[in-house]
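The data below hold one chain only, encoded as structure tokens and taken in the form predicted alone.
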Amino acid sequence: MLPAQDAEALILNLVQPLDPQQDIEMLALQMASDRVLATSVSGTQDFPYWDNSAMDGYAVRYEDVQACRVDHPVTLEIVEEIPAGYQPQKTIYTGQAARIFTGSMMPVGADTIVIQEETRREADRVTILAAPKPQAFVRRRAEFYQAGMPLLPAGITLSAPEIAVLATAQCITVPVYRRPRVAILATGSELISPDQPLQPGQIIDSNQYALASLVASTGAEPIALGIIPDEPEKLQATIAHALSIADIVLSSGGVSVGDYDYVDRILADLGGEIHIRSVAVKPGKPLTVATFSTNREPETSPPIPPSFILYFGLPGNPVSALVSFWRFVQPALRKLSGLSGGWTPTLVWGRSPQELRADGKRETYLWGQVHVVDGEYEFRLAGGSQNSGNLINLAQTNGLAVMPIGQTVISAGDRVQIMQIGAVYSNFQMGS
């Protein structure tokens, strides 16, 4: 069994990120949210585009108002009003001012804004009641960004702030990586889909649905291939098809040591190189990781070039499958997607008001809820048993407490390492 850190390092070393030449798409800006930028982007416009006002007030010459105060005000002639979107027509000379609004273009001759709260207006005259600082409330052209300089680096996820930056820079089409394709199959003759009537001895398949949701949330495209019975020929044909259409293949079940666990043998028969067969974690000990070099089916759209395929054989128990995804598959998907960093899980330190226990033989993940209470992370175990077949109490889980090999107890109130798997909220108060 490989320790978790060694398995993670091996997997990430195997991942070959998408190619910025072959695996690129040009998307309209409106469609680029949550995609990974494939090449760095530069803008053709300075930002701000021109000198403009940061406040409503009056554009003045600083030398005219630098000495004024309440008992010694300065009165200026208003020669122009400059609303937003208007190009000033007048030059501001000594003794003059322009009424101006937030975001409006500065007139020639003015170098300072006096906010309206420090003025008194009468007809076409404005009295300045307090001296501003030099160049107060003026946003200078190119103060925030100079045209031609790098604007956004490759390998970042485009969220709302980046989309706003690209819109401001008039980047209406954006080079992004295509979404990685992830084929998902569940193995086991006992499995049925949720729309079928449940018979004695059968199990409703939840793994495909959960894994598809996780894949989509990582920014990849899930391809559901259904439930494959414990029949080696059908399983081999399905895995071979999956390898021809996807960048990563996920199967759940069939990777332990039972009489009907065929996955590892089939992978070897298909020419795969198996790198991992089990990991020293709980839940999730049975984990197969293999690689393939294969050609793609021509009907994929857009076509995917021949490539290096990663195969993850996940455990069949629902919690084990999800923990294995969070711990090992998600980092691989992040690297594959073209992200420049931040692949590995987010680990933080916090405390648990409850005692945490493990057998100490493997790195153990206990699931529950994480919140920030009084400025510190707090982990609360999910109610009910910490059993890899109990997916019911997995609902609303957003963190896993990590107990290292050799540690059997973390006392209530002691520090514990926590792996974040969802949003963490502040000042949450649990009931007793």
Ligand code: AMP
The other form holds:
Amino acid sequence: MLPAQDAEALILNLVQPLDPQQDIEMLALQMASDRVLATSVSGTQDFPYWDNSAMDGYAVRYEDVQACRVDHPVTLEIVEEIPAGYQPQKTIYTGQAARIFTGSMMPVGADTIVIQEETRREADRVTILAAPKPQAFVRRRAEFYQAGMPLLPAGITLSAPEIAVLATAQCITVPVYRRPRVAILATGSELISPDQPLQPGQIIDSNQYALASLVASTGAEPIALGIIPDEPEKLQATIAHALSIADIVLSSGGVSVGDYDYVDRILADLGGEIHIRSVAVKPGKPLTVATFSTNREPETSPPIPPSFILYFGLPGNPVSALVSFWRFVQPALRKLSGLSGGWTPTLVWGRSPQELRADGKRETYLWGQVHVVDGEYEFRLAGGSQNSGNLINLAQTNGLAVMPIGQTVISAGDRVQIMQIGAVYSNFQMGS
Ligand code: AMP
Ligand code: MG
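Structure of the form predicted in complex with this ligand, given the form predicted alone:
Time for the whole complex; same chain goes first.
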């Protein structure tokens, strides 16, 4: 049984990220949200593009107005009005000013803006009532960015601020990594899909749905391959197919020590190299991690070249399957997707108002809700049993309290490390 930290390091080391040459697609900017930038981008325009005014007011020559006071105002002749989007036609000479608005281009000759609140206007003359600072309220060309310099690095997720930067740089088609493909299969002869009537002894497959949702929310493309009974030939054929179409294969179930747990044997028969068989975590002890070097099915569209595939055999218990995904699959998927960092889960310290218990033999994850209360993280254990088959009280989980090996109790009010697995908000919701 591998300690969790070692398993995480080993898995991340096995991941071969998508190739910035081959695994790339060009997307229209408006389609690129939440995708990973595949090459660094630089712009061909300075930003600001030209000197412009940061305020509504008057563009002046500083030397003309530097000595102004209320009792010693200076009156200037307005030679031009410069609305937004207009290219000034006149040069500002001594004794002159231009009426200007926020974002408008500075006229030649002027170097300073006097805000309109510090002026008095009479027809085509303006009286300046207070001396501005030199170059006040002028945004200089290239002050924020110089053409040709790096603008955005490869390996970042594109969200609103980056999309705005790309728009400004006129980058209307964006090179992003293709989404990783993740094949998902649920193993177990007892499983039925949710649309089938339940017969005695059967279990409804929830893992495939949960895993597909997690895969999609990590930015990858889930490919659900259905329920496969515990029959070695069928299982082998499905796993072989999965390996031919995906970057990562996830299966749930069949990796324990039961008589019908065939997955590990099949992976070995298919030429996989098994790196992990179990991890010292609770829930989620049975975890198989294998790698394959394989050829692709030619009909895959777009064709994916032969490569290295990661296989995760996740435990069947619904809570265990999800916890294993959060703890071990998600970092691998994030690294594979081309992200240059931020692969591993976010751990924060918070307080638990309740006592927390574990057996101390494995690193234990207790599920519940984490919120910010009075500026501090607080963890509340999910109500009901912390049983790896209890998927019902897993709903609304956004944090796992992590109890290290050797620790059997965290007293009420003490600090606990929390693995964040979703957005954290202030205060607890009603009913939680
Ligand atoms: P296994 O790891 O195959 O021994 O399965 C452990 C437990 O998880 C058994 O109770 C299974 O019925 C249950 N289980 C396995 N696969 C799924 C699934 N896809 N959805 C829900 N429960 C499952
Ligand atoms: Mg099973």
